[in-house]
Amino acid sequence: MLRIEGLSKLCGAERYLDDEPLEGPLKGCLWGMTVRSPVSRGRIRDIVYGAGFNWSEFVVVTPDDIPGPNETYLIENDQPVLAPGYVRHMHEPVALIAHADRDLLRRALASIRVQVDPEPPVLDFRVPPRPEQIQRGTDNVIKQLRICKGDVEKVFATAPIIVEGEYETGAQEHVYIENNAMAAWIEDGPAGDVVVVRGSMQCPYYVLNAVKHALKRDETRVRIMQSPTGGGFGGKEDYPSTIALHAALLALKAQKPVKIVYDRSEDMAATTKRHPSLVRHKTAVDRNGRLLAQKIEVILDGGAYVTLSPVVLSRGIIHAAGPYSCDHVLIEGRAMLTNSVPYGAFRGFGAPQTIFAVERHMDRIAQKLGISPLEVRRVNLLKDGQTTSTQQTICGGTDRHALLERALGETDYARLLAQAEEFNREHPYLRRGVGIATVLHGAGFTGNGEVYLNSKVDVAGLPDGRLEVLAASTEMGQGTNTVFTRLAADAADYATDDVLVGMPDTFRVPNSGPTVASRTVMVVGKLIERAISDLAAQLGGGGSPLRGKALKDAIIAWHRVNGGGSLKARATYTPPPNVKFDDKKYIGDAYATFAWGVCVAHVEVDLRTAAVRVLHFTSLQDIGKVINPTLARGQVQGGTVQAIGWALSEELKFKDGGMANNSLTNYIIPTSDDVPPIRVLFHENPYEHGGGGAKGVGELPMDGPAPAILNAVAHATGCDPLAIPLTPERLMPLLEATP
């Protein structure tokens, strides 16, 4: 099936918010703008408003002009809508200003200053804080979770081999096509005046949630809309409820539409970034590299304010002791306050991190045992019947030994290494290696937040016989509309063009949940398949659910007979049977499934700069029945070329506790000059739980890529490469100090 919206995108007809033209409900249309603070923690003096404009022109808004309280409502209601007379980070919204002229409200803008007294902030989370420092509990403590299995310190008292590792990983910027934006205006409704906002988003009722609480208004005064939206990656599923705010409040105060658009420096330095972290592991291993006990800890930065950080903890954690069978697991983490900008959702939420750092320090555990990496896999990749660090019995099917040996088979994985020494033999200058990394990311949401978001979706029958799917799952150019459009036509025998797919809209479609997670396809599309299932048995009159042309006719009849009334099914989460979770404890059933994979790099290494190209990179993935060939594909080799650019040159380069490179022409992302040949392949095994069978894809292409890249090229050289991003910068000591 072709992509949905793939023609318009591709002739430029699909319009973003920014390119939208100011008529219709944004006629008269003001723009907005963002006052922020100087430093990276301290009290506001003064804000002063530049001489030489008049400000009467001016919509200004402070924190006196929220009707509610001042939170940004989430996990924890502590991050303010502007600063209150306290900042915590860098570039935080101190107010907001809006006029019709854009270029004088960009001079405008420049011309405010925020007079700070600065007080002493906390810009590395690896450090303890001094007691000026404490700004959260007595130690700045955002979350601390803990997993444990077996006896881990009995073990290590009698193990014949212990090897130990500290990891770390940067930062990352998410690097969307389209840059944040958002657009409020204010329309009569039967209640009341209705705040609409429309814009870049992943999660409609998040951000529903937010400017009801702020503002104080029930759902029938609110309206959230999804305008056609250039990427998200995670960057766009809580920080939109900041700028939907603003939006809102400049619109209210105005009494005018106001649109607010970051450009790329704005929305780099003030955005939420993936969590950096430092994972220590101590691990007991026998002889044949047999994993007796794991001990570890993560460590996470949080930035100023809580955010995602619990769950991407939470994540974090149940991942970190990797895709392998171990009696004995203890797993500590913490994620902690610091003065940056809040840390939040970032493609594999916490996993990729906790995986690069196994996965490096397996290829160690072989190398000080004097064994293949491959046998120290072999012997203790997860087998059905065997239990994960949190006690989940693993069972559906997938053969996680297969997997690796078709990898190794498909790569002439025996043949890349002979060619590796057979080049570094012969080349005095450049180094060739070879690298995998095993890899599982759980699907949906941790624990019993499937059961906790209760997700609904509607389908409906149109008067024409077509019909429309009501969910507030986005399209954010991952393909969620035409994977959507397969699994209703294949749930209702119709051709692909009789299926239509609403615009996320508060007021039209029901809370689906919010669009991460790798929960769209496999949650959300099997509530697509029972509600097509339930409405085809309502008009079956209690016989058989009808289906194609029989379906069509009798949603024709029915809206003859009803004189064009609604028709509707809803379809609401039930859970997997048998998955159960204990929060408290967290033991049991993490996720209902596991999606696996298994990664192969092969890289080249100039000794002379440093530099690490990846010659050729192979992906192999189960992630249940592929719906869209075309769209899975593009899915793994898209989040193989953003592991690429963590693991190898996007370094965030702070200063004062804020982003210094925060443009694209001294943030490196990977060019087409840098990706590699990707080869993916997929292992389908279906999930009978999930939409059309399918478990996630969005994510499990982010966790292997960097440790399959660092494993080679540890390979390649001898040296131990330990933390990402591998710049030159970073690579070069290291190079220096192998023998």
The other form holds:
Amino acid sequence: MLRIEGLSKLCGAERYLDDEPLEGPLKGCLWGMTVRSPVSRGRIRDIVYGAGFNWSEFVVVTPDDIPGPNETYLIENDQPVLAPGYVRHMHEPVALIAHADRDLLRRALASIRVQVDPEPPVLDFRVPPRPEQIQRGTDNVIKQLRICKGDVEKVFATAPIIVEGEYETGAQEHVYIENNAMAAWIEDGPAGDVVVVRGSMQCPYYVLNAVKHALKRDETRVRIMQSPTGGGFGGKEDYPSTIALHAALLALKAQKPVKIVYDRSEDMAATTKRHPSLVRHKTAVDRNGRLLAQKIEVILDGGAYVTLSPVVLSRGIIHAAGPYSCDHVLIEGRAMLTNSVPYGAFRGFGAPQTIFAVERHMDRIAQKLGISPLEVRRVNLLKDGQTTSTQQTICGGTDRHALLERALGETDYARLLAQAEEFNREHPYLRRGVGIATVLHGAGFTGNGEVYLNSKVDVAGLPDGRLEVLAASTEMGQGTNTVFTRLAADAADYATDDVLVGMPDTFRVPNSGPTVASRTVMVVGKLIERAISDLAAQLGGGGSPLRGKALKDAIIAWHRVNGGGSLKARATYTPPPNVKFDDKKYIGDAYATFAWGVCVAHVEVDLRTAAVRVLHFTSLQDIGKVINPTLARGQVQGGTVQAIGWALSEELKFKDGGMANNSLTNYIIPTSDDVPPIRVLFHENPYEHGGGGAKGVGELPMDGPAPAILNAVAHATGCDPLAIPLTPERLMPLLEATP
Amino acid sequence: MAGATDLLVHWPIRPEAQDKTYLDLSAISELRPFRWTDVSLHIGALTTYWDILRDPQTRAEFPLLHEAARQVGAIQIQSRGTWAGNIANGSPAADGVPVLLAYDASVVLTSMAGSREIPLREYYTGYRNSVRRSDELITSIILPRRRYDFSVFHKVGARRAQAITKVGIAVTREAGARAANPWRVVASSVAATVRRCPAIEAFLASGALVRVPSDFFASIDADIRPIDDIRSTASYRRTVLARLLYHSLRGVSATVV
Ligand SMILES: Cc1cc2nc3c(=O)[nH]c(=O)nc-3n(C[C@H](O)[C@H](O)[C@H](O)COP(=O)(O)OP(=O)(O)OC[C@H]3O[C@@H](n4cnc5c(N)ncnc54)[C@H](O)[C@@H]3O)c2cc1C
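Starting from the form predicted alone above, please write out the structure of the form predicted in complex with the partner chain.
Below is the whole assembly, all chains and molecules, this chain first.
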């Protein structure tokens, strides 16, 4: 099946908000821009508006203009909508200005000076804060979590071999193709004026909740609509709430439509990033490499506000022990408050960081024992019936050992190794190596998250007999609409042309939850199937549920009888049976199911420049049933490319706590010429509780490449890289120190 | 304004650039072509990288022009960007300038008052500063036709395309004994301008044996002083320069073993 909106994207008919003509509700629209903090921490003394501008022509919004609490509604409401006299990170929004002339606005913005009395910021999350740097509790800890299974200390006391390691990962910028953008305007409604916000987003109901909260309105007087969205990767999970509120505040004050479109440098400097991490491993093993005890400490840089850090930390620690069986595991995690831009959701949500650490660590255990990286995995990979660190019993019928052997067979791993070693003997300055990583990814929200979300989907039967799926799940390039259409068509036995997927609009669609956590096809897709079978059963009048033409005819007949009525069925989430998680003790089924993967990287290191080039990459994934092979392959390839960037080149450079390389010139994502052939293999083991039998595919591809590539670099060069991004500048000193 | 690939890159966010007046050269067709004489190649001010890439004769006689052109940005930039714009822009990370220097190019500067020819190695006076007066245009670049028995260009960027050079070299060795020293060594992104490296050239001609890359350090340090910046570090640049020189010249120069 072709991508639903593929043609309109290809020929440019589909428009991002920035490209939309200023017509309809945007007629007479003003542009909005954001006045930002010039320092990382301090008390605002004054905002000086530059001379030479007629400021009475501008709309200016300050915290005083916020009708409700100056809070961005999320886990803890500690992030202000506009900094109220005190700033906690560079580029924090301080005030807003709007004007119809975008150029003039840009010049006016440049004239504004925010004067701040600076206070000592925390710019390194790894070192304990000094007293004058404390900004939360007594220790700047945002969140602390712990997983405990067995008794690690008892094992360490007598363990024959202990291997330790310390691993670091850097921040990462999402670089979605469309920058953040939001428009707002005021409409009349039955219960008074309605604030309408339309823009680029992953989670319309997150935006709705945030706008309701700070504007002190209920959902009848706030309407959120998604516009065609050019990528998100987590970067449009929580940040759109901020920019939506900014647009809404300006529109309310101006009583005119307002559009805010970030340019690339602003988007990169001011919006969320992947959490930097430091992970320490201490592992007891026996001579065969069997894991006897794993003690893991995970520290995340949370940035200046809590935002999503507690849940990123949660997913991070749950994945920290890797896809291995071990009876004694202690994982302690904490997210630290610093004066950086708040770190937020990014594809993988904490798991890529901890999986990087454990997968590098497994190779280093093998190295220390003199066994192969394959052997240490063969000995420890989880088997069905064994338990994870949270004591979740793994079942589901995927044989992870067989996955590993298949990946080795498909890549001709043994021959690759031999060829690399022969190549390295001959070549004066190129070194080749092969590396592997075995990974897992929990699908859907962690623990009881899906139960709390209580997601809902409506399916409507239209007067012409077609079906319309009504969900808040967003299409942002990953193919949600195409897959929803396929699932609905299959469930109803319809042609795909007879299925519509409505654009998310909180006046029309119920809350099917955020489009995150690899949950959309698996969780929301299942709800679509259930809503359709309810509708079919309703119309079947007690007989067998209707399908295909019979269903279509029944829908048309219903509308003839109930002219003008609305025919809908709703499905609400129910958890799969026997899934239980104790979110106080972190014991139990952290996820309803896991997706599994094996990555093999083949790399070449240039000793002249310390540049690492990935020559070939293979990714074998068990994501349940593959609904659309092209889109699924696209997810794996795209995730792999994003992970290659994270592993090798994407480095945030900071100056005084702000991103200094906030441009596509200096923040180095891979180009098509840097990307190797990526071979994608699927192991299809349908998951009965997922839409169409699917588990999540969105994030798993981000988990394996970084450790596989670094393991390959270690193999190629004999050095021992422990931190990413492994830029040439970081690798060169390691090479110089390697005999 | 020629291809405008340098000028327009930050256009929307630099209001101050918008307040200046520009002269668009693109319609002056006389500036477009490049032409050959018996003794030299004349590259017009509007000659693009792509113009050179399409031409087999320059590939045969001046292969480094091709090497460099292929590695500028990517195809979109190669088809608009000009060699003269690359010189005039004056970036120490430019990729066109090092190969022109390695071929001993000179620059023709023209104003209402007339024309003058300046050797490219004397063109820059400091970071983004040159001898060109504000009333002068670069109207052409002249490359003398000489025989070379060795040439190499190496650009180290942070990725394989669309990358700004972190450190680069262009090296030629002239065949026949026209000059006392046949070596021309040019380094980019390691000083305030792209520059010739007389100490390294002298070192290569001295007959001293080079057994490991670090043997180049003394002459490298005499020629250049790299810095830490947003793209790389001084120590990386110095190390890579030595390693590139060593591996490029090993077996080419009898002294590099
Ligand atoms: C995405 C991208 C990638 C790039 N990659 C590279 C790269 O890999 N390597 C590299 O070296 N450069 C790169 N550049 C920079 C640029 O493309 C080159 O420097 C190019 O050669 C500039 O030529 P132009 O004709 O576009 O110059 P313009 O932008 O038109 O002009 C540049 C400057 O030179 C002046 N100027 C132009 N022509 C003349 C003239 N005849 N006389 C006097 N002054 C003149 C202009 O006033 C201006 O100050 C890149 C640029 C972009 C946008």
